[in-house]
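In the form predicted alone, a lone chain appears below as C-alpha cells.
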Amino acid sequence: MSLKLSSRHEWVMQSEIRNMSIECDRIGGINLSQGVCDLEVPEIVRSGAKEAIDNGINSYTRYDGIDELREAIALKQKRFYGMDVDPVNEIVVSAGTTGALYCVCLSLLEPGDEVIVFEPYYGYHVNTLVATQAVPVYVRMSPPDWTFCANDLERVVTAKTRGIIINTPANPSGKVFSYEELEMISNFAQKHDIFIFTDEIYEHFLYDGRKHLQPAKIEGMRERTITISGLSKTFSITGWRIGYCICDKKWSQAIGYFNDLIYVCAPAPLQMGVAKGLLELPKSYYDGLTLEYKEKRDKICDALSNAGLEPYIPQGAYYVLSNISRIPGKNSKERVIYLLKKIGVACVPGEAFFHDDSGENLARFCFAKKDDVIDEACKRISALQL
C-alpha cells in the first residue's frame, strides 16, 4: 500500500500539556497541567453571546471580525495603554491567540526564516513556527527571574533572522518583561530590521505591583510589532476561541485573508459576547483578577515550598515552574507521572518547554482553578513525603 501520511505530520505533535490532561483524566486526578481556567465566565459576557444567538447573529462575519468587537478592542487599547488603533484597518479577529499567530506566520514569514524564541517557551509557539516552515532559534533565560542580555540575542542572530517572539506575561515561567528588556529587544529589532511578534494573552494577570507594557508602544516599534492577544484567560472562555492581532494596515489585510482561508471567522455570537464584556466590564473586574490570582499563586507556591519542590515565583500569568529534582525518576516526564500516581495531582513535565534536556528537573503547575480545587491540590502537595 503506497498511501501514507504527509511529511508535515512530523512537524507537529501532541503537546505534553494535553498528554498530562489525558493521564489525569484516566486516574481521576486534579488537573494542574492544562491552563483550562475553570473559573466563572462573567455574566455579561455569557448574556451577550446568548442575546446574539437569539437576535440571529449566527452567520459568517467579516474575515477580520465583527465591527462591534474590533471597535471594542480599539477602545480597550486606548483605555488600558493609551494606544490609538484603527478598528477598520489594524485589527484582525481570529480563532484564539494561537490562530492569530498562525495567520501572522503564514503572512509574514518565508520557509527557512528564523525566529528567536525565549526559553523556556510555550510549545504552541514553536510548533506554529515549525508548521509554517519557519525555524525557531532559542535564547535561554536564567532563573530565578528568567533574565537575559543583549549578547544572548546577538549570538543567535543571522542573515535569516526575520522575527522574535515575546510572551509577556510568559507561559510557563510567569516572567513579565520590564521596560528595559523591551527597549533592549526593540533596539535589537530595529538594528537587524526584524518583526516582533507578541503573545499578550495574560496581560491582566500581574502580581506585586507590576504593569503590562506593550512593545508596540516603544518609539519606532509600532510598524514592526504584531500585537497578539485574546480573551480566553481574562474571561475564562478558553473554549470560545476568540483572539486577535493588532498591526500596521500594510500587514493586516494579508493576515485577515489567511484567517478567512483557514478559519473563515471566529464564532459570530461569541464575538458579540466578548465585545459586550470589553465594553461594559468595569476596571474593578480586572483589578479583581490580580487579587484573586495572586492568592492562588501564593497558595500553590507555599505548598510547593512545603514539599521541598522549590517554586520560581511567577511575576504574572497563572503558572509556576517548580524544581522537581527530588521526585524519583530519570527525567521530568517520569517525575510528573510519579507525582500523579502518588498524590493524584497532574502537572506538565519541564521538557515540554525546552528544545533540549534542560527542563528535566522542572514541572509547570497551573493555578487557574476554583478555590476548592486549588486548596485540595495544595493539601496533597504539602503532605508529599519524599
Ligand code: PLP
The other form holds:
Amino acid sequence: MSLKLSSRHEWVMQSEIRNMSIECDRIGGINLSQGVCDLEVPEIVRSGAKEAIDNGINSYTRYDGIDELREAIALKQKRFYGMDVDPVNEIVVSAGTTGALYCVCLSLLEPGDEVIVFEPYYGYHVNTLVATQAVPVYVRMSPPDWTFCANDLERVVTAKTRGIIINTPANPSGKVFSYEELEMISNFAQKHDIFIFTDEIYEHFLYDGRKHLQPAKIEGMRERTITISGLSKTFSITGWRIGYCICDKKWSQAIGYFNDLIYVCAPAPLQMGVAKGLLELPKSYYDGLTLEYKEKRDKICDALSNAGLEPYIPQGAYYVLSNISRIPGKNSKERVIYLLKKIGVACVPGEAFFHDDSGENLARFCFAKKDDVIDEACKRISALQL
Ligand code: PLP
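In place of the form predicted alone, the structure of the form predicted in complex with this ligand is requested.
Entire complex below, previous chain first.
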C-alpha cells in the first residue's frame, strides 16, 4: 500500500501539555499543566445558552456570528477600552481564539511569510503559523520581567517579515506588555509595514492594578492590527469554542470566508449565552475574577518559593513559570516527571515554550483551579524536600 500520512502532519506535533495531562491521569495526580479552568460558568451565560436552545436558535448562523454577539463584542470594546468598532463589518466570531487565529493566518499570510513570535511562546501560535505554511521567527524575552528591546526586533526582521504576534497578558510568562513596549512594537510594525496579531484572551486577568492595553488603540495602528480574543477563560467555557477577531473591514470578509469554510459558524446557542454574559455581567464580575485569581497566584507563588523553585511572578493570565533547576533531571521533561512521581503534581516542562532546548530549567504551573485543588497542590509543593 502506498497510502501514507501527509508531510503536513509532521509539522504539527502533539503538545507537551496534552502529554503531561495523560501522564498525570495515569497516576491520579493533580493536574496543573493544562489551562482548563474548572471554575463556575456564570449563571447568566448558562441560562442564556439554555434558553437559546429552547427558543430554537439551533441552526447555522451568519458566517461571522449572530448579530447579538457581534453587537455585544462591540459594546464591550467601547465599555472597557473606549474603542469604537463596527459590529457589522469589523468583527468575525469564530471557533475560539484558536479558530480566529487560524482564519487570520490563512487570510493574511502567504506561504513562506515570516512572523515574529516572542519566546517563551504559546505553542498553538507557532503551530498555527507552521500549519498555514508561515515561518515563525523568534525573539527571546529575558526573565524576570520578560523584557526585550527594539534591537532584538530589528535583528530578526527580513524582507519576508509580514507580521508579529503579541500575547498580552501572556501565556506562559504572565507578562503584561507596557505602553512603552507596545509603542515600540507599533513603531517597528509601521517602519517595516507589517501586521500585528494580538491575542488578548487573558484581557481580564490582570494583577496588582495593571490595566489591559490594546495595540489597536495606539495612533496609526488600527488598520494593521488584528485583535483576537475569546471567552473561554473569562467565562470558564473552554469547551464552548467562542472567540473572535476585530479588524479593519479590508481584512474581515476574507477572514469570515475562511471561518465559514472551516467551521461554518461558532455554535449558535452558545453564541447567544456569551452575548448575554457580555451584555449583562456587571463590573463586579470582572473585579471578582481579578481578586479570585490574584489569591490563587499568590498561593502558588508562595508554595513554589517555599520549595526553592523561584517563581517569576506573573503580572497577568493564570500561569506561573518557575525555576526548577534544583529538581533532579537532565532537562525540564525529566524534572517535571520527577516532580509528578514524587508529589503527584503535574506541570508543563519549560522546553514546550521555546524552539530550542532553552527552558530546560523552567516549568509552567496553571493556577486556574478550584481552591481545594490549589490548596492541596500548594501543600505538596511547599513540603517538597529536594
Ligand atoms: N490563546 C492563548 C494565549 C491561550 O493560552 C489559549 C488557551 O490556553 C488560547 C488562545 C485558546 O483559546 P480558545 O479556547 O479561545 O481557542
